[in-house]
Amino acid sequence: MNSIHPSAIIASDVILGHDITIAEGVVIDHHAIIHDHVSIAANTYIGCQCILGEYLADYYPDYDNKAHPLSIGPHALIRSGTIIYGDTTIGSHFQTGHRTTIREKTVIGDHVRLGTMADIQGHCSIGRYVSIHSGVFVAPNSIIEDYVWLFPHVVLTNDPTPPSDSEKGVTIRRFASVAARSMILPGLTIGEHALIGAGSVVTHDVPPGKAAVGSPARIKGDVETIINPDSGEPAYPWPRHFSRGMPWKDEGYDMWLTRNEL
């Protein structure tokens, strides 16, 4: 039995399954498919041709959709063509670009943004205020902590001897930034506030607060020594200079940090 709030706006050609909860202020645009066991919290927009609660592999032997719940928090903006599998939990203020894919058994925190054609391959943990840009590939068993930036076409791998059944996910610690077209090899850890330069291939762990660049990536020093060419001031740690969309935008990072134990 479905629970649909009277204020929800659902286009006439949307397909709804069973055991669905749609809260107040939800808008579901044309040709979207909402499979069984999906919960959509208040004031969420679902774009055209999205598929929510996509089938897992256990559907296909007998074409029976098992109970694999999908929960989407309030104030989400899910753009057209996005596919999100069951057994997934997503926090509040979530956003996607177009044609984003999120596989099963993924947990996503609040205020996360995924770019167009980002591919989250399941069994992943993504923290709060994470920005994952267009074309990023996140392999299964990846751990991405709070306030991480993954720029366009970053690849997180997980198979050290492909093809194999050995999966070792990458871990990206808080406040780390991985620049465009970088690749992180299986099982590695990128430390807190670390920076990976564009086009790097990372073959070893990167310690906290260090910058690594190249293929293979080498440690070039402390991120605090990197100067912004426009301002002439240190560019890192980046939260001291960038606050758009972040919880410290009204008071500044240093003041916010004194009130929050990290």
Second form
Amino acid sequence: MNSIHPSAIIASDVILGHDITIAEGVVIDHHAIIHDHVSIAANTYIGCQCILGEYLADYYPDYDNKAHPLSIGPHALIRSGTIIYGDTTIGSHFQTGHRTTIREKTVIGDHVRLGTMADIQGHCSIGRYVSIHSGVFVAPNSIIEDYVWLFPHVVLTNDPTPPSDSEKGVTIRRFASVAARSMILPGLTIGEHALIGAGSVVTHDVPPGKAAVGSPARIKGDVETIINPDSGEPAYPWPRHFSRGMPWKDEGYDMWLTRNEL
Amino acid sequence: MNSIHPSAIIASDVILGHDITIAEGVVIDHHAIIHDHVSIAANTYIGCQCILGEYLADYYPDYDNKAHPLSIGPHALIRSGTIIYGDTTIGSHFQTGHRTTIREKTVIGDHVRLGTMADIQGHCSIGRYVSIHSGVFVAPNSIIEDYVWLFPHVVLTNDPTPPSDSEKGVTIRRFASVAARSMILPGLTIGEHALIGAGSVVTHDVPPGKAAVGSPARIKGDVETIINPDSGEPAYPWPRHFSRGMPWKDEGYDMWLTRNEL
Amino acid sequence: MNSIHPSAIIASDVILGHDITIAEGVVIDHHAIIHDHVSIAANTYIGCQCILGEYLADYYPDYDNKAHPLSIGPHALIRSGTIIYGDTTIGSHFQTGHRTTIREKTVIGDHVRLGTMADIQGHCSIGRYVSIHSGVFVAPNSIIEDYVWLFPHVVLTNDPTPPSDSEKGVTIRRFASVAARSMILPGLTIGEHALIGAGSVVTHDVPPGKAAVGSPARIKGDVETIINPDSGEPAYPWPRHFSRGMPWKDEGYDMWLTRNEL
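And the form predicted together with a further copy of the same chain, for comparison with the form predicted on its own?
Below is the whole assembly, all chains and molecules, this chain first.
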């Protein structure tokens, strides 16, 4: 049985499975496919050609869709062509670009944004207010904490001796920023407020508050020494200068930090 | 009201919005979605599952599709799965691979080709006879002049201190060629007829006619000194040796150059 | 005329062309498009929104689909959004991720896996038991032998002086492993059992059994000297320690090797 709120707007060509819950104000656009055991909270938009509740591997041997629930929070904006597997939980105010992929056993917090063709390979934890840009690859067992930025085409790996059965995911700590097309080798930790420069290959842990760049990446110093070319002032820690969409946007980062005792 | 030429062939399962103009000889294949305010010129092919006139951000708050026109020129070949936003203008003889993405406020000249999964993030200018291969990422505010080549998985960036509100796009001058999986850092200019070797991370401007390679890229000399291994002759400037699809294909580059006083 | 086995399950919204053969036990899921001249062997699953028998370039001038057959072997699992061209032959037990692209004149052996958004540009040969991960780009004229691994975002190139009409594909010999986001320059050969470390740009041939890493890649020694951090034992040759899905999984690699006289 499906539970669909009468205020939901679902295009007539949408495919619906069973055990689906659709809350008030949800919109599901053309040619989307909602498989079984999917729950969509209020005021969420599902774009054209999205596939939600995508099958896990245990579907294919007998074409029996086991109970792998997908839960999507309220106020999400899931753009066209996105695929999200079952056994996944996503918080409120989630946004994707186009053709994003999120595999099973992923837990995503509130206010997360994933870019076009970002590829989350499952068994991952993604915190709150995380921004992951276009074409990013996140290997299984990655841990991405709150307020992290992964810029376009970043790759997080997990196998130190490929191929093997080892899966040593990467950990990206709070407020860290990994610039475009950088790669983090398996099992490493990028520290809180650290910055990885564009095009880097990171082969060692990066301590909190340090900037590293290069292939292999070398630590260049404290992030506070990096100047924003527009303002002439320190660019980091970035929350002092960037608040769009962030919880400190009204009071400023320092005040917010004091109040929240992070 | 839509204006659809009687000679157009539109599959019965295509979704059509309103204020759409479809000229003579247009073909729109299965499961394509044409949103509002899209104009498709004569003899253009729209592949299966394409989405044209994709919504801008101002659609989602109230699900009211504001007037963001998309204009596609004649003789285009848009392969399956491509998504093109509104507020975009595309010239004649445009070609895409599969699942190409073009966001809003992009202006594209005649005879441009975009590869499979190329990702143009909008607010960009792309000239004439430009070839952008598979998996290329073009950040907002990029300027790509005529006769430029971006080979597979090239990344053009735009934020020198990510995250920030700064958007310093890259400029690629006429006839420049950026080989596979190279990245150009924010705000840089690649000069006319310059060559960026494969896998480079470009951290400084590259002067006209120079070859640069490496991570970080170093200038190696003049492009004329690079030999084509097949012919044993200089490979650059490339238009002397490559004319497929180019306007000098009948008379040769030097004669064409003389006549066009570039 | 189409030949469809009565045991096949084809969603009612699937688009079928002509000259299609569908064997027993095949399942074709919602909104898939099967163009002309496609043959699907027994017990194969075709996911939602897949496009099989995609048009070659000779379709578009007159919208006449010439005979470019696609043959897919038995027991394949082709996940949603995958596009496969005509003039392609694929063996048994094939698997793809989502939105994989395989262009024309590709020959693929048995037990091959291609990841999400892998992009095989055609005119390629891929052996048996090959694993190609997410976002890999394989240029035309590449040769990938049996038991090869290409990890996420690997790029195989083919043009030494881009743009040109030269197409010097890469050759990856048996049992070689190319780690994440590495790139191989045109015309090179990666030797049998060689290992390319993550993030490398390979500019010279790599001899059999050697490990190379860096940008540009340097040879670091024999692969046997690399230790698996979990076991403390040599990680290579990898088939001694990894057998999931491989033909030696019951008897072990050394016994299997003896029996098969490779």
